[in-house]
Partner chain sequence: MRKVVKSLFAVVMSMSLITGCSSGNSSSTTNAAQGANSSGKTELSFYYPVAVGGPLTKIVDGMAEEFNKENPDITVKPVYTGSYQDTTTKVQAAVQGKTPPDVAVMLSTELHTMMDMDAILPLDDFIAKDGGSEYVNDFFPGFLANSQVDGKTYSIPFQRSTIVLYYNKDAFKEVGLDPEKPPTSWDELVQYAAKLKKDGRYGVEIPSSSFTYWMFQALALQNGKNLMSEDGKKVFFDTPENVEALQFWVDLSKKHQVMPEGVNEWATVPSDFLEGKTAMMFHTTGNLTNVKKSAKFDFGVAFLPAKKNYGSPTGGGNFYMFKGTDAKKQEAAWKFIRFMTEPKRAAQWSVDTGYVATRKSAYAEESMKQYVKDFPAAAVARDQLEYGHAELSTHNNGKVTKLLNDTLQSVITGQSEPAEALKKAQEEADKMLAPFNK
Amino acid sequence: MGELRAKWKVNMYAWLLLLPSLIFLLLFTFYPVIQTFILSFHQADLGSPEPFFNGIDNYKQMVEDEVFWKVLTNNIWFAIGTVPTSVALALAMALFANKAIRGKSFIRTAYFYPTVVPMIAVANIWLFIYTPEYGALSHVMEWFGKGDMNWLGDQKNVMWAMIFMVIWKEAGYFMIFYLAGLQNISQELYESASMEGASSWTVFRRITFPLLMPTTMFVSIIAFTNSFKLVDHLVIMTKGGPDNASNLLLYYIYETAFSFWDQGMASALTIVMVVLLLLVAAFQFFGMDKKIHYN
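Please write out the structure of this chain alone, matching the form predicted in complex with the partner chain.
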């Protein structure tokens, strides 16, 4: 009896401590998600003064919407283009920055710098770089005797241009996680391996890389979710154009909600995005987690 009471007291104490963050979580995360979920089954656009329940009509319409499929495919390509490359680049940069003997802090700063710059500013910088005729890239291509290219104005190029920019922007950020991860690997392990005469590739493959797996996992999830969350550059650079060639899911949601004023459809799109991200996170956590060593 007394034990039960003591236990209850301990639990209550824990709950009380959790209460503030719990309230905020409920208020600003769960409640809106639930509201969005409910709204996604309603017609709530400019044509309907009062929202009314319309079942899965929004989802049906979405399936038939070419633009939806286009932005979804775009987003998948965007993720495939940015996630592995930026993560690999981050790892390479971290290994280099960690090994560098001279100018260590300069190299780190140089790598990290793009991360500190706000996405809006980055977009403006790259807007200039990609400008045809007198943009920085145009000049470089001129030196190589290549013709001018309209990077942002052409459907075939625009996605590559975006992917490249985002990799540049993100890799430095992920590098910081890898640097921290590398610091956590005991120097003794490397000394031990060097006693055995392991080549640096073997050391990387058999020691460094597996021990960085938790970092890789974490960074991959961040990178993947970022590939769905990062759309600021679209506002500045292309507005999703030309003809949706650079449009991404979140920007399309924004357009649907605040330009088309179709709240119902925007909610349905949001739910799709939330489910998508949850699935990926779940796969990464439950599927890959077992193969990863955690200290």
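Residue numbers count along the first chain shown, from 1. Rigid core: the largest C-alpha set superposing within 1.5 Å between the two forms. All figures in this text were calculated on a predicted structure; none of them were measured in a lab. Compared with the form predicted on its own:
Once the cores line up, the CA of Leu17 ends up 2 angstroms or more apart between these two forms.
Having seen the form predicted in complex with the partner chain, could you now give me the structure of the form predicted on its own?
No partner chains or extra molecules come along with it, only the chain itself.
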């Protein structure tokens, strides 16, 4: 009886400690998601004084909307362009910064610096770099005898310009997680491999990378999520143009909700984005979990 009472007290204390976080989670995560889901089945635009139930009409209109499919395709290509490259670059940066060389602190700071710069400031910096005629990139191309190019005004190039900028911004952030993972790997493993005469590539393939798989899974999920939520730069640089060539799903939701004032459609778009992120995160988590070495 005494053991049960002690166990009950421990559990009660644990739940009391979690209670503030649970309240915030319910108020600012679950409740808004539920309300958004309910509103997605209502017509709530400027032509409707009061929202009224319209079934799945918002979802039907979404499927028939060419802009939605273009924006979704843009976001998928944006994720494909940014996630693998930024994760691989972050790993390479972490491996280099983790070596015992001079200036290690400076190198780590230089790699991480873009992360601490606000995205709005980053967008303004790269807007100057990409500006035709007097932008920094235009001057570099002139030195090599190349013609001027309107990176943000060309539908074929604007997405590549966005992808390159986001990789520059995000790689340093992911590097920090890889640095933490590298420092948790026992040096005895590397010493044993050295005694066996293993090459650097073999050490990386057989020891370092497998033991970094938990970090890689975490970083991949964060990177994919970021590829759908990073839209601050669009406000400054392109506003989704030209002709929606750089538009992304979250920015399209913002436009639908606060420019066109169609709250019902914006809610439906939000639910689609949330479900898509959950499915991909679940696939990454449960699919990669079998290949992960936790010990």
